[in-house]
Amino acid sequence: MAGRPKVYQFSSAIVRQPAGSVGDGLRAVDHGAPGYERVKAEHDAYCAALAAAGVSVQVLPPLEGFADALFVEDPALVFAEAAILLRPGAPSRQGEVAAIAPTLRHCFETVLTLPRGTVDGGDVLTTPDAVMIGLSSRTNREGAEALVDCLAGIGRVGKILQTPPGVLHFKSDCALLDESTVLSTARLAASGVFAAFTQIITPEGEEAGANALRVNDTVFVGDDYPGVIDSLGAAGYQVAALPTSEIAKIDAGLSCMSLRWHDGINM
C-alpha cells in the first residue's frame, strides 16, 4: 500500500509496567529469578529511550496475575491501519489478550481477533514486502495460517517460516535494521529466510543480541553485546545500548516490551 510509513517508523507505543510477580515469569533455562526493582529500572530506561527516539508512550498498569504481561508484543500485533489480538502459545499468558483488548480498541478503528491456533507476537517480523511468521513452540501452523488470513484482510501479506530448533521466538534471532537490512544470528541466516536482505551476523556468543529494535533513527541493542554494538556502529547505525540482563532471565529482549505503530498512514 502506497503511503505507509517505513516499517521502523513509529509515533506511538504501548508498554505495560512490570508486576511485582515478574520473578515468576516463564523461562526456558533457569538463570535465577529477576528482581522487580532491576526489571523496573530496565523498563524505565526502555520507555525513556522510546521517548527520546520520538515516540509517544502510553504506559499501562501492571497485571499482578500475569508475570509476563510487561511483554505486550506477544498477545497482539499493531500496524498503522489495524491491530490484531493474538492467541499466545503459553497457557499462562492467554488472559493477557483480554486485558489489552480495550486499550487497542480505543487506539484503532479496526481490531481483528485471531480465530484459531496459537501465535506469539515475538514470532512475527514485519518487513516491507511481507509479515514473516516463524513457527515455534509458541506459534503453530494453524495459528500462522489464521494470521495470514487476518493480514490479508488488512491488505498485508503473511509468509510462514520455520524458526530454528531451540529458539524461543523468531525475533529472538533477528531484527529489521532498515528496508533492506537485517541483524541475524548465523543459525537463522543459514536457513535462507533472509536471502533477499543484506545481513549483519551477530558474533559468536552474542546471539541474544540479535533481538534488537530499530525505532526511527535509533537501533536499541542490549548493552551486554559489545560485538553487536560495534558491528552496527561500523555499518553507520545510531545505537542506543540499553540494559537487558534482568529481562533476559525470563527469555525476553527489546522488541517484546512495546507495541509500536505510526499514527499517520500518509507519510
Given for the second form:
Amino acid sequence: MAGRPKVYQFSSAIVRQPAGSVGDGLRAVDHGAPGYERVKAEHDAYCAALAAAGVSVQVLPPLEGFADALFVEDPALVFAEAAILLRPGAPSRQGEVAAIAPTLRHCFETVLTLPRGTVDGGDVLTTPDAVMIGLSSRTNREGAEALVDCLAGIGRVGKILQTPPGVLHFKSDCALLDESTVLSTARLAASGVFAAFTQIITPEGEEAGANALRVNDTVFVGDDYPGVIDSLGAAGYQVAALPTSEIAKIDAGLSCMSLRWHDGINM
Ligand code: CIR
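Can you swap the form predicted alone for the form predicted in complex with ligand CIR?
Then the entire complex follows, led off by the chain already shown.
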C-alpha cells in the first residue's frame, strides 16, 4: 500500500475556459468588470503553470450562461479516491454542478453528491489530518455537516471552522504550503485554526495573496503580492508568480481555477 499522495502532489487537473460573459462574474465590491481577453490571458498562464509543474490538464469549454464557471473549484471537491458534487451557495452558480458532473463521473469511479445545505469548494482546505470546512456566506452549517458525513464515507475526517467575517471563502485567506506549513492572513490565523501548523502570515495589505496554490514543487502566487513572494522565497519555496489582477476583480485567486488530484498513488 503506497499511502495517500501528499496534499500538494497532483497529477491531474480540470480547468474550464472563461466565457465571454466573465465580466458579469459575482463580486462583493464593483471595481469594474474584468475584460475577457485579460482574464483569458491569466487563465492561459495558469494552465501553462500547471503543465510546467507536471500536471496533466483537462480543459473544459466555456459556459456562457455561467459567468463564474471558470472557477471549477467551487461546484465540486476531488481527492485521489473520489469526487464529491457540492451545492454552491450563490444561486447563479448552482447550475455549474450539473455541467461538471459528467466529466467527474468519467474521471472518478466514486462520485458522491452533497445531499443538502450549501458548500462552495473554496471553503474547503484539505490537510493531511482533516478536511477543513469554513462556514461562510456561501457554506452553511447544514451543508458543512452533510459534507462531514460524505467525507466519512470515503474515510476522511471533516472539521467545521469559521471563515472570517467579510471574507468570501476560507481559502481566500489561506493555502497549504506543505504537510505542516500554511500561508494565512493574520485575521484567519488569529482564530487559532492553524495552531498545529507552522504559519507564514501575509503582510498587511497583501491579504489577497494568501490564496496561493502549492502544486508539486512549485507555489503559485499572484504577482501583485511582492511581500508574499519574498516570504515564501526566504522560506525556501520555489515560487511561480502569476497574473491575477483581472480575476481579482471578481473576488477570485489561484486555487479556484482548477480541481486537482493525484491518480497515480492508490490508497
Ligand atoms: C464568486 O463570487 O463565486 C466568484 N466571482 C469567485 C469565486 C472564487 N472562488 C474561489 O475562491 N474558490
